[in-house]
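Take a look at this one chain, the form predicted on its own, written out in structure tokens.
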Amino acid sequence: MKQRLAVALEARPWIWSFAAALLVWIAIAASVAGHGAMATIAVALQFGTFYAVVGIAQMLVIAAGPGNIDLSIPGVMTVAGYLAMGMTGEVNSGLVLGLLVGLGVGLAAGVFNIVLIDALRIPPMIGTLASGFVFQSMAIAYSRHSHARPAPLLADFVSARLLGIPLIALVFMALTVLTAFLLRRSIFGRSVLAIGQNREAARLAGLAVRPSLALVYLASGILAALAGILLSAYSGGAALNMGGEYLLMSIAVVVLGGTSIAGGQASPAGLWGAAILLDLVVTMLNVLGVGAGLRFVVTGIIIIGVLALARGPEARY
């Protein structure tokens, strides 16, 4: 019985993130005597959606194998947010143009990263980090002349709720389901996972290694830009520090969600458990009055604990 349970848990690593999120939520509910406990879940879904979106982006890249990572996400988010808000001109008539420009930033970032990694043979960690600095510098330059707020229609969308559930969360849950389907059923998805398991074997098997890697970086750039646009709309405008926490959070939700950092395996469902967990941890520490510095320490300890439980004493890499 215990062996079957262990096998079941190993096959579903995403369970641990949801279990940890449930425990943290129970702790929050107990500390506030149940007042506003359900509202806490709705808020966690609202903010957790931004973690999940960048998590999908990072997951696709990490699943493509060791060494693949996208550290340009914060810079891309910031530039996309500024340009999208600026192009909308705070009116609904400029919404389409703003979205196209913002997503265009993500597409350009993906292409830039591909050139650095594939054409110039720069390691992904270094290439995407440098790319992120470039885009953050662009955001700093643009921010001096931009004070735009989001179009009302976009602001209404990111704050809307359906039966008490944030609409934006429902939309990106559907995107997560689509991502899971593509990874399991499409040629592209299977190629990415095969490349992540053994790049040379995938090449010898006739899989399109370079195009597949290019697509994951393009997808990462576009999703990062989309996250930046939506976060700017929710916050009432872009800010230079808006993407800072998403550098580590985009990696944390992927690893906590059950995706192997070694590549070749992905866990889209786990992104949501991890995203909700991380937001609930921040909420719990705020409720307890923990200072900002100590919050990072406690959050790190919780992440390590969840990973230790999920991987067990016989974890293999």
Contents of the next structure:
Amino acid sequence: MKQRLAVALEARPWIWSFAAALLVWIAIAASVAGHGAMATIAVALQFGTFYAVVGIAQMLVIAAGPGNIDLSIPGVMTVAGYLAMGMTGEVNSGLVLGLLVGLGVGLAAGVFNIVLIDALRIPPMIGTLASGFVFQSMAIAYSRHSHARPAPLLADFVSARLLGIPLIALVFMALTVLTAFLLRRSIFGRSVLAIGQNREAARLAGLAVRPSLALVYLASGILAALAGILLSAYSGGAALNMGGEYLLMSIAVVVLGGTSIAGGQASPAGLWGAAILLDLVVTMLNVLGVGAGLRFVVTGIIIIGVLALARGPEARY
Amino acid sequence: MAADNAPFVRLAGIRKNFGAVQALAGVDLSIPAGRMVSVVGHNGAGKSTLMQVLAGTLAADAGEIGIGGVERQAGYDVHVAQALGIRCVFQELSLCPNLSVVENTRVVHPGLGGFGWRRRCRALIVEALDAIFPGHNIDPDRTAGELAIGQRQMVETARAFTEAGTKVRLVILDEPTASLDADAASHLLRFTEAARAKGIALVFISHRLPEILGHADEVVVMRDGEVAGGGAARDFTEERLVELMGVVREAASEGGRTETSVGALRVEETGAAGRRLPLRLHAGEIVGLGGLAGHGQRAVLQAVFAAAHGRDGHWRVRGSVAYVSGDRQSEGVFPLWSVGLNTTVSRLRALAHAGIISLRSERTLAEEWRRRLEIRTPGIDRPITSLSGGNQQKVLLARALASAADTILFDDPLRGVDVGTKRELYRHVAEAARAGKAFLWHTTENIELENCDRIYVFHRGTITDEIPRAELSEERLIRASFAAGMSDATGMSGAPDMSGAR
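With the form predicted on its own in hand, show me what the form predicted together with the partner chain looks like.
What follows is the whole complex; the chain from before opens it.
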């Protein structure tokens, strides 16, 4: 019985993040005596969506195996946010151009990263860190002559609710389901997971190793750009520091969500549990009146704590 | 010369198992001071394991180790061995490529620290190099990585004979001449006589039989983890050595592959520069790649695999290719996946419509191959890591067969697999060949070559013999493996390159 439970838990690594999120929510609900407890979930879903989108990007990259990581996500978010807002020109009629340019930036960033990693053989950790600086610098240069606000239609879309649930949360939950499906059922997804477990075995099994890795970084660039555009729209315009916290958060939601940092296994559902958890923790600390400095400390401790709980001593890294 | 009644090294009843594989089955070896003992044997005979036990890098499971007349088995390790004056020169060169020759010398002499160590190390290594390889032309301030392979081998060898503090009592020379040219090799062999005169004991491992017979004092022949024979080197001939190394057996495979219907050409070597015999493989054929391990067989398999994916100009490959490695940990299994997913991974394209895999077809395929290869698992959803090694290897074979590839490359896939499983798999290979698949099979176990229609024997990257199955004998195989002579039966004229010069 005990063993069956252990097996069941091992097959569902995302459970931990949801369980932790539930505990934190109960704590919040208790401290506010139930007032507005439901609202905190809606807010957590709203902000959690941005975490989850970059989480999908980082999860695909990390699942492709040891050494693979995309540290350019904050830079891509920022430059894509600025360019999308700027090209849209604050009018609905400019949305198509703005979105195309914004997503195009993400695509270009992905291609740039692939060139660094595949052609120039630069380790992803260093290559994407460097390219992230390049993208951030481009955003700084562009920000000197553009402070565009989002088009009304986009701003309405990102803050719209359906039955009290943020609309974009529903949209990106659907994207998460699609990602899970592709990882399990598509040749691309299988290839990524195989490469993540054993790259040499994947090559000898006849899988397309380099194209699959390229696709992963492309997807990461586009999703990061999308997150940047949506966040800019939600915040009333792009800001130079908007990507900052997403470097840690993109990795935190992946790892807390139950994806193996060693690669070869992904846990898309867990991204949402982790994203909601991380947002609820901030809410809880705010409710308790804890200062900003201590909030980071607590967030760090929670990440470490959940990881230590979720994986036994014999966890494989 | 020291007295023979108290050998410097006395090993008795040494046993060593790796899992279920018995590498040493009770080996006795004694090495008198001032004598050179040559240990010979084919792949997997246990030579390297025995030497590692002697050098202290591997602990024996059982047996007695006496060094210098004192029993040492408890706590015997590499530090003790070094303190007792035991040195090794291994084939895998152990120099640090980023350090100079002088610095590499310092690495093995921790006692040489303090001011002026460079000067002292330089004097030591230059003296040793001059003594062993007169006219060596090696600048001791060059980094090891800059040296040619032969020069590195010289430094490595000379370094083993340098003394600082502990006296050198025994040097294990594992293929010391393999990467030396003929001149340097003869210098080294001459030096071994001087070393012996100083009372140093030597173990000499070589695949060049004339060197052994011409220079060693004693010969020990190993086979299947045991000593198959031995005695004074002058009492041996090459024929006798070859005979002792492997039983001369009639080629007869129990699978009953009597006739082969040879089909279309699948693999062809087009740029056979330096190779005397170009390799060819036809549909329906099982072709073996024999010879000692590491003589270029794996390189051929990798090149054919690369060529099938359009990346090698020296090979023409028709049809698709699958690869089965015997190194399942690093080149085979996907450890997080089930048996089923591991089986079907090379066949996904055919199981998918518009890039989406049909789970039902996938299950059917995995179940079919589980049944056909009798993979012992409660179900295809069980993790691959829950299977025994032999069954994991069956899954890898199933993956290759299920991939529907025209040609299957075997890189010693049944290494460490039990006999029963092997027999089953031989049968499946023969069956697949009858159905038109082509196999290129590298094995380090000579008996496995009896499953092949033809065998190419490799020696130092070139094919030295092509043996049809009807003519396969252990003797001819070993002869070609050691490049000791090429058979007339292939109609080739001229002797292979035996000079050893590079």
